[in-house]
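First, one chain by itself in structure tokens, the form predicted on its own.
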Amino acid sequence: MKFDSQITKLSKIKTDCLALPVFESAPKDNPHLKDFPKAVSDQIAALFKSDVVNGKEGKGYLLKVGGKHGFEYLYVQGVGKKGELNHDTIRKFGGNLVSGLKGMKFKNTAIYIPKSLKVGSDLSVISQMAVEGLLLGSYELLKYKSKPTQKSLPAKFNFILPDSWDKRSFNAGLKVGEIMAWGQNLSRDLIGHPSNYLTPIEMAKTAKSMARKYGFKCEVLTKAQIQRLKMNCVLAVNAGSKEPPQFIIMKYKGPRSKENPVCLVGKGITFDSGGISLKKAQDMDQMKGDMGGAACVLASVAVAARLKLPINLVGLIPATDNLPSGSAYKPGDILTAMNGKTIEVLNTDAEGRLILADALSYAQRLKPEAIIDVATLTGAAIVALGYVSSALFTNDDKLRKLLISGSEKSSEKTWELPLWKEYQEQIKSSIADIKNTGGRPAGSCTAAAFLNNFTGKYPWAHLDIAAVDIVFSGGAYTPKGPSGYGVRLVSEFLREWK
């Protein structure tokens, strides 16, 4: 799918289909309908009058108008109430539009952008949101179909801009939107792969492939190297598996390469059975996606490299599965993490925080400007926030501000929960330094408190994405299945980092 823009008169447009955004309450809020030939605007007015077209968000209608106008078809797409217009409205417009055009066999489509669709002063944001919606809304995972059939989509979208708009500024956002959506779709692919395909070794191969293609470095530590580093938590979680663990280190250096890095850490459990503390069989298939944090980190590093961000960035992924066997670690075991902290294991299904303990300890060696970890960590996050938002924990005001800003720009919701000292008391062990679960009360908070033992004095934030890694009921640009949550949020954060 390719994207371009031009400033031209409607009479000079030549395209298979012209897409037209319309607000509710026509014609008052849709003065741009007057830009069209009278015969066409009368047809649209008649459709409004009969309520076939109503401008409500998500409602689209394909109208055949004949080729004499330069376009055979007009696709009228509702964007909701004009007073509620925001950047995510435009992203949803793109997602709803591409869904409506699936299977129409148009080679190219033009999108008429009226002046009234402007939000804020930065035109590049408008184009970015539109392209994100188009690409995210068209996502499908077809790799595992024996006879994959994808409904045809336009190969090109050409945005028709108001003559007062700066085309250069608008075009700048087209590429950003394409890369952002590409990153999220990459994350969706990784999460969607079954665990017999996406093993820790295959994840490492993907990271190396991305590094070669997009110009960053990737090193993968073997089991022997992990042992030498005394990453005993990673080794314990991996003990029940025939697949060796992988510790993936991705390094991207932009123009400010002399600065200490921002460190991203992603939980990479490629399948989580719960180990000896075995999960219930129902919905266990979803545990192939327990590496959603790792997928986010891998894709975010690749996005930063493609955008050529002026940042020093390191992505760390401890990758393993968590399986029961005669060699698996057990409830009651005591582990010594890389930083020397001892951990009493009460539940082997609280394994994500264990592998993150070693990864966060490793991150401290890099003397980072900041550490952000992303993990499908706790079911308690779902209880607290539903399937709507991730949980944010942080010890730093700058990280809080920038991550919330990134959340608002990406429309990937997050909500801050506390790191009160009482939660540290809840995870104290009588026979070790700490235990790997504090029980049911405040489960997300005690998990974050556990991680805080491995971050040193560095600025740190934790995103618990367990509630938002899967989409159960599809939206405009969020089809059912793996969400790829966090890539755009983290990438927007990295774009703002200074």
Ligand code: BES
The other form holds:
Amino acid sequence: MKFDSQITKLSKIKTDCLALPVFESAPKDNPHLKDFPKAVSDQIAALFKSDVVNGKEGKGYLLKVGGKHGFEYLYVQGVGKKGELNHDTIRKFGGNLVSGLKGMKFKNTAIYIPKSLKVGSDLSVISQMAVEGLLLGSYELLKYKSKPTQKSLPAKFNFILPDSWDKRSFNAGLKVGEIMAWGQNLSRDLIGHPSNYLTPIEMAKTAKSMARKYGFKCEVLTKAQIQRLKMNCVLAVNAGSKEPPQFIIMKYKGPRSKENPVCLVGKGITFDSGGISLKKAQDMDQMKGDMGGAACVLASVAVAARLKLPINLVGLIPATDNLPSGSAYKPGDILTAMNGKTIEVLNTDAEGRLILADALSYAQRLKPEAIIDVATLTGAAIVALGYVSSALFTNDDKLRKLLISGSEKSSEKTWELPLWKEYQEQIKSSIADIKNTGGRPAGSCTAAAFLNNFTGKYPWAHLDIAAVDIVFSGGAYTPKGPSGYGVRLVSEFLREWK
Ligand code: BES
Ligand code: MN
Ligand code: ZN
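Given the form predicted on its own above, what does the protein look like in the form predicted together with the ligand?
Okay, now the whole complex, with that chain kicking things off.
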């Protein structure tokens, strides 16, 4: 899908289909209808009268206007109430539009952007959000159909802008939106691939190929190196698997970047069976998505590289599956993490925090300016916030501020939960330093408290994305399936990071 913009008169537009955003009901909220020849605007007004077109978000209507214009078809797409326009309604406009056009054989579609389709003063935001919506809304994973049937979509969208607008800043947003959505769709692919396809080695290969393509470094530690580093928790979680663990290290250094990196850490469990503490069969298939944090980190590094952000960024991914077998680790086992702390394993299904313990310990060696880990860590995060929001934990004001602002810009919700010291009490072990579960109460908070044992004094934030990794009821630009949550949030955070 290609994007471009143009400042031109309606009468000069030549396209297969012209898409037209309209606000809800009030004619005064749609003054741009007057830009059209009277016959066309009368036709739309009549459709409004009969409520066939009402401007409600999600409602689209295809209208044949005939050949006297430079376009045969007009696609009228509702964007909701004018007063409620924001980043996300523009994204939804894109998503709804592309769903509406799906299957129609328009090669080129122009989108008529009225002056009123504006939030704030930055024009690049509008184009970024619209492109995000168009690309995210058209996502499908077709790889696993023997006869893939992709419904046709326009190959090109041309935005028609008001003549007072600055095309350069609008076009800058087209590029950003394209890269953001690309990253999120990459993450969706990784999550959607089943674990017999996306093994830890495959994930490492993907990271390496991204690094080659987009100009960053990628090194993958072998099992022998992981042993030498004493990442005993990664090794324990991996002990039940045939395939060795992979520890993926991605390094991107942008122009004028500071010496010390921001370090992203992603949980990369390619399949979580629970191990010896086996999960129940129902919905276990969803645990192919237990590398959603890793997918977010991999894609966010690639996005940073493609955007050429002026930052020093390292992405760390401990990758393995979590399986039961004769060689698997067991409840009661005591592990010594890379930083020397001892952990009593009470439940082999609390494996995410174990591999993160070693990855966070490794991160400290890089003397990072900040560490952010992203992980599908606890079912308790779903209990706490529902399938609506991730849970944020942080020990640092700057990280909190920038992550919340990234969350607002991306409309990927997050909500802060506490890192109180009482939760440390809950995970004290009688025989080792700490234990890997704190029981049912505040399961997400005790998991975060556990991780806090491996972050030293560094500014650190933890995003528990267990609830938002998979979309169960689809939205305008969020089709059912892997969400790719976090790529936009983290990338917006990185764009603001100084
Ligand atoms: N990967 C799961 C968490 C999860 C649950 C992610 C549902 C997505 C959807 C994690 O490894 C896990 O099993 N956590 C346990 C921890 C418990 C044993 C302390 C959980 O949440 O039940
Ligand atoms: Mn688990
Ligand atoms: Zn898990």
